[in-house]
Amino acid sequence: MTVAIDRATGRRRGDRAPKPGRVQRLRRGYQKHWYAYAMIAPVVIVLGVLVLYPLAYGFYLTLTDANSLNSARTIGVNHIDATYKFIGFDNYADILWGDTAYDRFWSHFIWTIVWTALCVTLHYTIGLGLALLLNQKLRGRTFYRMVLILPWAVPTFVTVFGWRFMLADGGIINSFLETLHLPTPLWLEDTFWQRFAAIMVNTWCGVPFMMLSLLGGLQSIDSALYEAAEMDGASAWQRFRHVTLPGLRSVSSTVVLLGVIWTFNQFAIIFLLFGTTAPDAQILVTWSYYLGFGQQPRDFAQSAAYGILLLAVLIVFTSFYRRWLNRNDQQLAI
């Protein structure tokens, strides 16, 4: 038995050539690609900016005691210099543990949980509701949608003020209720009817958006399915548990994830609404806000401490979220 050997390399033919290492890769990978990387250099640095330094002195902020009193400020022509202290994760033990955790952290955490599940909740069986209709052969389709539509394309302050003006004491909804002699409920006053209002503002603000996505969903699915099952003998309810939610399925999904984000972090609505005149209405974030900047003094430690509480929650939502998808797939693959 013969074997060829490389006289350059000294090697014998048919061997493998040495993996490269990570910096020789990175270093083709620049060679190769450099295009892409100038491309998103410019992204890169907007980010970091507008994001990642940000959230890096916010989250040393939660490491410190600072307030509007020992912070940095200048008055006048006086430069007053910083005299806030290190203290670790007390900010943190304090908000999680302390004596007011309850009143001033975990009461307005329940309040954040039941808000995002119930106008979730809302805004995607509304909304399935209403893409269902639309996805019918009516007449007027076209006037209904952007009829529909409304509420998502005025802007937000526009439609809370309307709300509020509405939902005010002498306002049309309880002058309509008067005249039907129902009682009249202290919209903006009362905490039980401050939370119903502002669910009820969210819902009518965030359906249209949940309406389009599963509108666009439903026109994907292909109507042979539909077909099949009618002439399987499929009732109205089957084809819609076995064809429609199946088809809906990835559309859904990624319309939910962004419905629980956008709505845990949902600043304009209760703020618009209430300003800080409601404290046991408020959620996280706005609490968060009022803590900062809503109060003398103004406590940007804890301020920030809930800041960074609140992307903990997200990202263990987002990241048990993605893997209980991952595994019904995987399960429906099967």
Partner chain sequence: MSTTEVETSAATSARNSPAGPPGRTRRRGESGPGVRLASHGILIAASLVALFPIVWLVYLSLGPDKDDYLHPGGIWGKMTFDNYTFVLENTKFFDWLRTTLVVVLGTTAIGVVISATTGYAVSRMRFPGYRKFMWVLLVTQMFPVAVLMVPMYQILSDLQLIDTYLGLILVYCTTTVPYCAWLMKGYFDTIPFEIDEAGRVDGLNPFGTFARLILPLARPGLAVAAFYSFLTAFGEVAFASTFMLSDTKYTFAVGLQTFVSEHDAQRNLMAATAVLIAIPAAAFFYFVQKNLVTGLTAGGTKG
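Mind pulling up the form predicted in complex with the partner chain next to the form predicted on its own we just looked at?
Left out here are the partners and the other molecules; the chain alone remains.
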């Protein structure tokens, strides 16, 4: 990488004059890099205006007691100015260790972690299993591949409605279970089964992406490695363990990170599956949406505070993940 870059900019590392002054260094830096800065400028501006500014503003809101009753708003022709006031870190304190903090935050937090871990594990193992199957010389594998990516091809909000038909009490799944004389759980009403259903639907939606990414990874593994391993008398398990898995490493580390981020923030599935009817099946994202937009009065400050906490969790996770990858001599692909 480095070599190529130096070639691309047409300079070598040793070109610089010895110990230039600060101003000179800045100017040289500018001359050398202004192309790069000009090229990233549009994205920097967009991110600054559309992401950083709202983020800063959102963070400020978390330090206030803003809700829909005291925020600036316009009713008809009357404009009412904001009357919320600055209350420091009270929102965070209230969320993390205030009264009923467990019911409001920690129970959702635990469920969110469980949800993420289970979903990503299922996505990955099922995706890897199917990718391995599809990577064999098998008749009709193009057909299988086409069918198996279907859950990804249909927009999530459509499939979730399909699942609601199936999971409804008296829907096809329960009718089927009934004919087998199995218990028919209330998928959309009972907390445990709500969670079960949410994981099931999310797994169904998420496997195709994993499968295709890992299939791409499998196909890029040099087959000479397998031949060499066979020559050395490696068993199938050993080949899987020492050739396949290491060969998949960079793809895996990327898709697992993406999977974790996407699942942690998975809004559509839970929101559309249960609406606001399932307080215990809400993960933090949907819960904070509920606080900010699903109830009256809307609690903007707490909702934003949840958002900041969620972001913090993800940033901490990603930092550790990256550090862990670097220690194992891997680079994150994205």
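Here the rigid core means the biggest group of C-alpha atoms that line up within 1.5 Å when the two forms are laid on top of each other. Numbering follows the first chain given and starts at 1. Given the structure is predicted, the values throughout are model-derived calculations rather than measurements.
Residue 29 shows a C-alpha shift of 2 Å or greater between the two forms [criterion: core-superposed Cα displacement of 2 Å]. Once the cores line up, the CA of residue 48 ends up 2 angstroms or more apart between the two forms.
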